[in-house]
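To begin, one chain is listed below as structure tokens, in the form predicted alone.
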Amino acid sequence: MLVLVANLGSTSFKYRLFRMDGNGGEVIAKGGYERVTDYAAVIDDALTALQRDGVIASPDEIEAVGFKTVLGKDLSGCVMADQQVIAALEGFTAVAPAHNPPYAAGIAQFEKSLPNARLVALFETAFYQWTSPASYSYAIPSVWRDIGIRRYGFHGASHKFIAERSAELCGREDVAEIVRRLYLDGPQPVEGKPFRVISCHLGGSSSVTGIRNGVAIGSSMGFSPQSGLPQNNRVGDLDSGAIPYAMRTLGISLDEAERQLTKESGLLGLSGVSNDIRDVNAAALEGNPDAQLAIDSLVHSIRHWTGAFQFELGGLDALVFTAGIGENGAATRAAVCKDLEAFGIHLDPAKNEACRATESVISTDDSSVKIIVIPANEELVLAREVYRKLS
């Protein structure tokens, strides 16, 4: 099965074409466009290029298109990308303005450009469909809850992949199979000892998720991707009372407050240097105290959420790091794991330093909790989920 994974940003379109079968998948072509103003034009140009370059004889050979949609109003899961999905995306445009309009436009265009292909949307919120009401409910008036304000959680494709791969690496094939079929069958009972994982997706956008027997119990992210850990230039968690206070004191509008919280906050706001952790680390090494504060705040938040989920899980079998910072940031991993030996978390310093974006177990041999680095590949995850659904 040929599956095209479409990644649509506010001004970008990137794609990968996978050949999928029961044993996995491989990328046979990829490409992208920046400064996009006309999605119809670039989508049709990409399909023409695939045919011109001999990758496909005809666009009709593409059997499916997968979309990593972010947030839909009253809709989640791995679902066929139809008018209901477009309506759900449009219903939450105000919450995800950089993501929802491009995906709605992209789905509509692929319906025209590839009329015979089956279109599948995998919402980032899908992995959190089975969290408890206590974990996703805010203490707000019912009329607020009625319009969809709750914790959703994001990076679902990445965390679901971690749930599956960590189970495989820890010899829990029973749990891995549950994760593979999660969007088809829902959560399933596990015999014997539960398998408990904390997944740390750390990159430009970061989140921590607790997972029991392959199913998420909660996420550090809430109603929008602006919440949880400090992001690259987004605030993360913030007391709601801070917004009206800042507006009155600084004399700024709601739109300006929102712009500052989403564009000038996070690592950038704390460090005053950059929204890129590499630049922040370099500045900290040169003695910049604000850059060091940004790093310390990120680590503090990761440890806060990791501790909360470990307590709720009743213990831990695996602590996993993924995404750009998680895969490459040996110093960040070491800081997160510092002085946690009493909880069974024993990091091997040599293994940790040697690990750069490769799948590795970086805990000591006698650590009761496996510390694992698993590289992220969200496009492959999406292609696999599309294949599973359509098969």
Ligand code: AMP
The other form holds:
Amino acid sequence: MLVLVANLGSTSFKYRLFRMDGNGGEVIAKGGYERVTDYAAVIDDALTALQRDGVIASPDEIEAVGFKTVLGKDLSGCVMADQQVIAALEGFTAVAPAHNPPYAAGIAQFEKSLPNARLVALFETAFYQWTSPASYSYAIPSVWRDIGIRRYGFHGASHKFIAERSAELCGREDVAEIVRRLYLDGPQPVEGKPFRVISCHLGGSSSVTGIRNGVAIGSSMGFSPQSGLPQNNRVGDLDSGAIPYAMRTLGISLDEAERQLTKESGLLGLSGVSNDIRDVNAAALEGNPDAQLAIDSLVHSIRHWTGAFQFELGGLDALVFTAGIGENGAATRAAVCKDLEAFGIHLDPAKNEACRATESVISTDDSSVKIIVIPANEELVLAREVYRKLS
Ligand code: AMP
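Switching from the form predicted alone: structure of the form predicted in complex with the ligand?
Now the full complex is given, and it begins with the chain already shown.
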């Protein structure tokens, strides 16, 4: 089955074409466009290029298109991308203004450009469908809850991949199979010992997720991707009382407060140096105290959420690092795992230093918690989910 994974940004369109066979898949073509103003033109250009290069003889060979949609109003899961999905994306444009409009437009355009393909949306919130009301509810009036304000959780494709791969690496094929079929069959009982994982997706955008028997129990991210850990330039968790106080005291509008919290906060806001942790690390090494504070604050927040989930899971079998910082940031991983031997977390410093963006176990042989680095591959995750849904 040929599956096109469409990655739509506010001014970009990237794609990968996969040949899928079971759980495996190979990329047979990829490409992208920047500064996009007309999705119809670039999608048609991409389809023409695939034919010109001999990858496909006709666009009809593309059986399915997958979209990693972020957040829908009253809709989640891995679902056929139809009018209902477009309406759900449009219903939450205000919460995800950079992500929802391009996906709504892109899905509508693919319906026209590839009328015979089946379109599938995998919401980033899908992995959190089975979290408990106690964990997803904010203590707000019912009228607020009625308009959809609750914790959703994000990076669901990445964390679900970690749930599956960590189970494989820890010899829990029973749990890996539950994860593979999760969006088809829902959570399943596990015989014997539970399998408990904490997945740390640390990149430009970061979140920590607790996973029991292949199913997420919660996320550090809540209603919007502005929450949880300090992000590259977004604030992360912030007391709701701070916003009216800052607006009144600084005399700024709601739009300006939102701009500062989404563009000038996070690692950039704290360090004053950069939104890229490599620059922040370099500045900290040169003695910049604000840069050091940004790093310490990120590590503090990762440990805060890791501790919360380890407690809630009632123990831990695997602690996983993924995404740009998680895969490459040996110093960040070491800081997160520091002095946690009492909780069964024993990092092997040499293995940690040696690991750069390759799948590796970086705990000591006698660590009761396996610490693992697993490279993210969100496009493959999407292609797999599309294939499973349609097979
Ligand atoms: P992602 O969102 O997964 O693409 O991750 C992007 C982030 O990964 C960048 O903003 C960097 O801060 C971080 N990153 C990339 N390479 C490295 C590296 N070699 N060491 C530390 N952090 C890195």
